[in-house]
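First, one chain by itself in structure tokens, the form predicted on its own.
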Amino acid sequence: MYSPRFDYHRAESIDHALRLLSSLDGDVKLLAGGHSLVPALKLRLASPSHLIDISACSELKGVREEDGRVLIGAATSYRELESDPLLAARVPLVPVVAGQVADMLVRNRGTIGGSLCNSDPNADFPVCVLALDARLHVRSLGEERAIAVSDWFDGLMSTALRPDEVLESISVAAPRQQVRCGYVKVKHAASRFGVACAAANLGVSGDGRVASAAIALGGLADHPVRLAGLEASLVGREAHDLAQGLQIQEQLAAAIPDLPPPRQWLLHVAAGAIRKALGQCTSAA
């Protein structure tokens, strides 16, 4: 199927993209890797008047550490995330998740920023950045702001990003403790897209006990959710014995009380994904 007609603009820098955003009338979309937007265009789920291609904006790419935080450019591809040595050493959950995104073709072109702006609740990176307590750094012509990931998601496939803003980077606090992480995605048998995904990111103290825990889950609500009760029950446990005795499915039902009866089976699926993600943390001991 062909996409609807639109005017194409290629931005050479973030400032150029912001000037285009402020000057163009009608529905304007930003294009980076295109692996969310292009299918939406072909299915006529999106019909923008203008597309601004930001894939040539070098400021939006790469990974670096600065002022105690690891910064990831929004247009950094999944493949680059998967193989980045700084991320592997400091924020290992990111390359673990990137390695499970679709196939190599998608990972070569798709970007972390594209996934977060699309905000599909079943996608990989919304869950990942929620488990990392990330900040999302956005710019407009007159303002820069950092948005806590807990304030980023605004319902189904909707975010706090304003029409005149560009997502510039994502930052994560560099850990002070040993980190163990796990990520499990349960895929639909036909589409291979995730029906439930769970990310675990644990800080482990010198005595081998969990000092901090973050568990995020996608696929059961209109945006990914953190499981505060489960996280609290993990703190203080020995890292080699994480899931033993946990009532995960019961805690899920309490955290997502409005899941309709036809979708209750997802509680069992999600509980299994969380248990396996914790198992990956244990096996990393």
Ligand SMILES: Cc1cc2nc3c(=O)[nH]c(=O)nc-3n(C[C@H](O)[C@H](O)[C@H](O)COP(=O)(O)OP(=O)(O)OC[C@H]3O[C@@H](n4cnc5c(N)ncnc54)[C@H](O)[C@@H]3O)c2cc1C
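Computed from a predicted structure; not experimentally measured. Positions refer to the first chain, counted from 1. We call the rigid core whatever largest set of C-alpha positions still superposes within 1.5 Å between the two forms. What changes on going to the form predicted together with the named molecule:
Relative to the superposed core, residue 264 undergoes a C-alpha shift of no less than 2 Å between these two forms.
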Given for the second form:
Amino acid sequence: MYSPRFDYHRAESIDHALRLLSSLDGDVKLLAGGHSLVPALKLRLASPSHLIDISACSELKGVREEDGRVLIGAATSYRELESDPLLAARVPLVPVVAGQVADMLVRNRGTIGGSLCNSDPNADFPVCVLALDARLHVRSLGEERAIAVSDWFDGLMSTALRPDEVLESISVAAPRQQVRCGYVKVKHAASRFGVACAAANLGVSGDGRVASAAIALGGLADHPVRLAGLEASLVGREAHDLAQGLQIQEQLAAAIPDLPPPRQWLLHVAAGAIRKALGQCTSAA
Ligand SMILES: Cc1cc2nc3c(=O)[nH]c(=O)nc-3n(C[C@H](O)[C@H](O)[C@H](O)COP(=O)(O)OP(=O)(O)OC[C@H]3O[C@@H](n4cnc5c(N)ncnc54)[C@H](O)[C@@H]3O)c2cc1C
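Can you give me the structure for the form predicted together with the named molecule, which would complement the form predicted on its own we have just seen?
Okay, now the whole complex, with that chain kicking things off.
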């Protein structure tokens, strides 16, 4: 199917994109990697009058460390995230997750920012950034703001981003302790999106015990969720023996009480994904 007609604009910089966003009339959409938006156009799920291509905005790309935080440009591709040495050393969950998105074709074009703005509940990066307590830095013509990831997701495929804003970067606090991480995605056989995606990010102190724990789960609700009860029961455990005796399925049932059928199967699958993600943290010892 062909996409509906639209006018195409290529932004040379973020300021250029913001000026276009504020001056164009009608439904205006930003185009990053195009791997969610273009299929949506072809399926007539979206029919914007204007597309602003931000893929040439170099300020939106790359990874750097600044003021105790690791910053990732919103238009950085999964492929770049997968092989970035700073991320591998400081925020290893990001390259681990990037390596599990679809296939090489999608990873070459798709961007972290596009995934977070699209906010598909079964996608990989919403879960990842939730487990990292990330901040999302957005800009409009007159304003910059940082949004905590816990305030970003706003229902099914909906976010706190306003139509006049661009997502500029995503930042994560640089860790002060050793980090162990794990990511397990139970893939839908046809789409390869996650039926359940479990991300674990643990800070481990010098005595080998868990000092901080973040467990996020995607695929089961309209946006990813953190499992606070499970996180609390991991803190203080020896990092080489994490999942032993944990009541994962019970914690999950409490965290997502309105899970639709097949409820028991979904709980079982998701609990298995979390257990395996914790196993990856253990084997990283
Ligand atoms: C065959 C296939 C398989 C896939 N498999 C997976 C998978 O396994 N896991 C997974 O997570 N995803 C998967 N995807 C989706 C893929 O990850 C997309 O790349 C991603 O969802 C969107 O990123 P994008 O850069 O392509 O964004 P686009 O499609 O260009 O944009 C998506 C939305 O975000 C908005 N947007 C983009 N960037 C910005 C920005 N900086 N500021 C404000 N708004 C912005 C756009 O306006 C649009 O509404 C798959 C896609 C395809 C086609």
